[in-house]
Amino acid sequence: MLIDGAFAVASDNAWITSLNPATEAEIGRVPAGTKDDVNRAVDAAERAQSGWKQKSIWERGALLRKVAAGFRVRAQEILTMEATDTGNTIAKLRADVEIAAGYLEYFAGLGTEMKGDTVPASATGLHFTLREPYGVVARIVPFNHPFMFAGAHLAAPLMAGNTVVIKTPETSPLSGHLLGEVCQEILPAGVVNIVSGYGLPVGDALVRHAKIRRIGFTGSVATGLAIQRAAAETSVKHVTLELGGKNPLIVFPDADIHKAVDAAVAGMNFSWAGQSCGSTSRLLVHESLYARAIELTQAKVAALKLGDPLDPASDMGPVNSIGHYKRIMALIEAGKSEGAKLILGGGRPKGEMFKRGYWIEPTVFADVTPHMTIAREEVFGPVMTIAKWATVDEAISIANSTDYGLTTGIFTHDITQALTTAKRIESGVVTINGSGMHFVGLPFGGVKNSGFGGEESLDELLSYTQAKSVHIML
């Protein structure tokens, strides 16, 4: 862990060791941290925070250019190990780098826009308004894009002049010792401290913190919701949440058929085998093209190639511990069960290197109806569902009865329907006629047990800091 600019183990000498989910080997190990190294990450931080806010935005923006460089400077060792610990296949990992260096150099130039505003609240004084940061905030990082989550979503939170004390993930913790390498190199110490372990201790020490005011989480909804009681339980906190989703994707009659399937698998992500929350694991088509979804559907994702995460040539890998296959796998049999048609995958796929892993099939479904548990529940897997409509009402309403708000896709030529669609869709994202759900400058974020604030853009800088007025009686 990196504490106050030095690794440490933890106080009790615990460790949590690492497996790689295609052979489930033993790849490395990380500290299982306990409360103790909490308090000394946060206390740390909150020693380094001051000098830190000091510092112009120009010097603070120069700092994170010198830590995407950093990042790119390691980029191969990076993946290598990411997609070693993860299972996500190396050919679409390597965006993961950029991301998060792109994002740090975003918001390192994004500093003059934490504005404030001047109010002629009185004839006879000035009122005005800065924005100042809450000092010493946590992320907390999921296990499918570890470090892209970790180094991209630091950058707003220290242009914003806080100091970070990040939680990795219980799986694929790797990668978090080689961002801490280099923070360790570029920043002041204490400004960035990595702690890892367990979500009971650690994370449940970091949100219950008190010296800590401001939380950003990435994860599941289970996990957001115990976020949410542990820190009103300690003191008045802002906590962000992006959680999961079960993401819609609507066919009109007029679509371009060909097109909306690519989009759909393209947008399942199983490159990171289904392992996303924007993952548009629902496809919602007209009755007019139905069987011609189904039909190129299941083409598309049976041409899927599952093999080494580490080889370019493969499109999916395992799914990434023992508990999540099994949790999928127990929703797949779900499906079975209430009436939906396996029309692809299902199992373990067959072969010598899959004996072993946590490998699971693409796999689609058709005849989906709401109110199958594949239909309502996030399986964040390689599981895609197909549904049909028939009025535009119907589709709506199908595409808003979960508890999910996160993306939509909707595909017509129909810009006056496209457009009274996405207003009625419950979703904090929507894209016509496409499934890029991620634009710098725009805030990414849902509604609803999705969560709430908007990342990737203005919105989340200002997220990390708190307006003060100030009142100038002249």
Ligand code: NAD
Second form
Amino acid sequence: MLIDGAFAVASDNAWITSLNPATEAEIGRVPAGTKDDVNRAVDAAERAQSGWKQKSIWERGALLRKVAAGFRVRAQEILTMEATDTGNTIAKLRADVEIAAGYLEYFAGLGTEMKGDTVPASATGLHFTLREPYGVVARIVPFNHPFMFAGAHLAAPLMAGNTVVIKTPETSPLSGHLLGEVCQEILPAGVVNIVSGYGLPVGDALVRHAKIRRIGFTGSVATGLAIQRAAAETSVKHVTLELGGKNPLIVFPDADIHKAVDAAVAGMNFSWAGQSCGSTSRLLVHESLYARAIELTQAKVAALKLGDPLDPASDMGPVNSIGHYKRIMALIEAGKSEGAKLILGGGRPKGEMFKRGYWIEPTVFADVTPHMTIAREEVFGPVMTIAKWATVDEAISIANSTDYGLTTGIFTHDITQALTTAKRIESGVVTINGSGMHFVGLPFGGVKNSGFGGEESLDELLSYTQAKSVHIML
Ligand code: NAD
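Moving on from the form predicted alone, kindly provide the form predicted in complex with the named molecule as a structure.
Starting with the chain above, the whole complex follows.
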């Protein structure tokens, strides 16, 4: 862990061993942090904050750019560790370091946008607002892209003048150490602190800590709810949540079915075994194209090559942990027993290299109806579902029928149809004729149980500031 500019072990010297999910071999260990460790990290962040806040936006921006450069210098090392620890395949994973560096540079340039307002509130006075940092911010990171999230999520709070304590995930924590080495070299001690360990006690202690008033969480709905409860029990805190998704891709009768299926399969993110909040896990196809959609999806998914995450030729690796493997397998069984039609996969792949590790075949179900468990619950695994619809109202009703609302894809050439559907969809992000897209500068985030608080945009930066009104009575 990185606490106050130095690497630290847990106060009780306990450790978490990290396994390579492709082989179950032990590949490293991180401290299993304690509440005392969290307290030390928050104290260090608090001590560092006044000095950090007093730096100009130019000085803070320059340091963030240096951290971005530090990521790039060590990209190969970071990616090798990340692919080995997460199971994500290396070819597509290469973007993760670049994305983290890109967000540091983007926010580094946005300092002058932390503007206040002047308001003519009285005839004789001057009334304006200032944007000020919260102080110490907690950012809690999930297992699927730990380096990318931890690295990118530093940017907005730091630029706004906060210091940060990051909590890394327990099942793929190793790249957090490399992040710590880059931050230690470039930033003043205590500006970024990294704690590792389990949700209980480490995440919970962070959330409950009296000095933390701002929490940015990325993870599951269940943990998001626990964080809201825990935060509310201690003090008034600003919590933003980036949670799960059960993302539909709606194909209209006029769509190019080849392009729609390509987008759906690409959007499933099989490169990370479907472990992506934005995975297009529900392909909703008009009945006129339904049979063709099943055929094309089956062929495209069957062609994916499972293999060593470090081999650039591999399209998909294992899922991240034994716990997650069991959860996904149980959901696949629910799909089978509730009457969905298994088109592809549905079990453990055959072959010597898949005997150990958390391997699951890319799986496709058709004839999925909205009441089925696999139509409602986020699998967060390599499982696609296909369903058919007859009328636009039916398509929108199926799309909106889950508690989630993260991303939606719409395939049609009819601009009116596309835009009216986009307006009726309960989703934080809608992509017309595409899937799973993020564009720097536009808020990414969910509605309903997918969370609130758009990130990757100016909204994220401003959300790490709070407005203070100042009245000058002339
Ligand atoms: P998770 O909720 O199990 O864990 C996320 C983090 O929270 C981990 O670091 C964990 O240790 C910590 N945590 C667990 N219990 C806690 C508690 N009580 N208090 C504080 N922290 C606690 O999620 P996961 O399994 O790591 O990640 C998968 C989930 O993340 C999926 O639902 C996925 O959709 C979601 N996700 C969302 C986005 C997004 O941008 N919307 C991005 C990636 C992942």
